[in-house]
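In the form predicted alone, a lone chain appears below as structure tokens.
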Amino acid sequence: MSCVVAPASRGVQARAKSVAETLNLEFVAIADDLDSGVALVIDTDRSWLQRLQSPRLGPVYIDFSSADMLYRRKSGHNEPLGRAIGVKGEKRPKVFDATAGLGRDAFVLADLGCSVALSEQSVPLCYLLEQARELALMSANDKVVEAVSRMRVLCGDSRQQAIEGFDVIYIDPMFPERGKTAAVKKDLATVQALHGDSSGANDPKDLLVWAMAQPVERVVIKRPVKAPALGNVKPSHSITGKTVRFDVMVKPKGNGR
């Protein structure tokens, strides 16, 4: 079974199949009678994901304004990956983020200050960015405003996709790590499932191999702490945070941008 889309109630079911025939997916009245693949949500004011098979997890939302996103603004646990994109004094790339999921590390770097731009395959997972996008340009919170200002949504194979004038590409395989939540879990297992009903899912071995033949001045990818580097090629060099490690290809002179 692949992503459905489902009315949250019955009071949205036209604009549930409204949405289902823009996206071109398949419109189901009743998600609960269904016991595999992920259905899309439509309520009145937002969407969300919900993995059908068993167990049956919560729903996973996309909300750039969320009560975790602002936590994340706050900790100081975002400067690893802002320094593995290259972020120093007023230093911004441009980054190319080649597989978007839910557009949190995305986020992370608009906040930093980078033109972001959030390539993502499936189609569901790009009406909830665009969606959560549009939520947060009317955020009472200045600062999520300006962040997602700088990020933009793009939807199909990252490899189609214009690279030119991104200074940084970046790629998270969404593989599982220890110690995660189980919030944290419940998220990955369900975009999992949802890239699982997509045969053109794109092999990150395959991504990295694309990414390091574009014109950018650095690939940075997002690894598990004691996971191999990806597809065994060496890093330039490697920022290590507490559960996840980015390990950074830096691109010879001339062989960039």
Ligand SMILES: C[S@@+](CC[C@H](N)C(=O)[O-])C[C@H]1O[C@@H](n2cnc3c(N)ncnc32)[C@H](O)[C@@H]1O
Contents of the next structure:
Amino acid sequence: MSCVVAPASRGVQARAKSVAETLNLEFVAIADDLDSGVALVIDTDRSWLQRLQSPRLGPVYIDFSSADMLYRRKSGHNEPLGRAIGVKGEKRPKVFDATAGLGRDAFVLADLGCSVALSEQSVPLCYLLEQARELALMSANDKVVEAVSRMRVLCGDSRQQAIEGFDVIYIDPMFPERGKTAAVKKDLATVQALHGDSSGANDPKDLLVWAMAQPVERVVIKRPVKAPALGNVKPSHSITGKTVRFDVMVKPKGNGR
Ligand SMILES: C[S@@+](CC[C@H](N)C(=O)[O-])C[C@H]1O[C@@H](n2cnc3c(N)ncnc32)[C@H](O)[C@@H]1O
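Starting from the form predicted alone, produce the coordinates for the form predicted in complex with the ligand.
Full assembly next; the chain just shown is listed first.
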């Protein structure tokens, strides 16, 4: 199993056991002796992921009120993503994020005013996303509360979800970590470890084929700046940021919508 549930201390063992049962994951009283996979560590007020294989790396939290998220909100590095999705003037597209992960891109979009469904196949990530959303709803920062009020979490394979009432499907497949900061590398390496050796369990090209067949206006894919287009499908246009590129497929009117 690539993810186990462990208590942060003896005092929260019962709570961790109950989470393990609910999520149908294996419970371990002490994760320190394990050397592969990831632990979902449960504490009194919050939980996190701890990579168990070497190098151990630090804990990975989802916190929509964190300094990192506040920096993202203010730094303007949301702009290329917003443009790719189609945020313009008063227009705020409804987004289906088919690869929610740690919810960072989804939060950026919600903060720009979009309503966002965060669809994630990994059960521990869904748990953390929902917990982070609930905590952020109690934030003292009104902007954070407004943003997370526009977010909802859906657990399971995105290709099994009903796509109704969305304007855009957004896809951020796993990609090699080159060019990222140490913190982002650590977080993505931990998310990758959740999937064991299967690097996301399914081929992102399949996700693109599925997305293109859905009743939405556009599909947006995040790519490394210099990578070829996913599946060699030529995008309608691309928006290039400092470290990533967003390939935008605008679907012809009447195509599935
Ligand atoms: C690179 S991460 C996304 C990071 C995210 N954009 C963020 O800002 O935190 C890719 C995520 O997509 C998820 N994923 C991949 N294929 C999926 C599918 N078919 N359905 C749902 N989630 C999927 C993986 O489990 C992984 O958590």
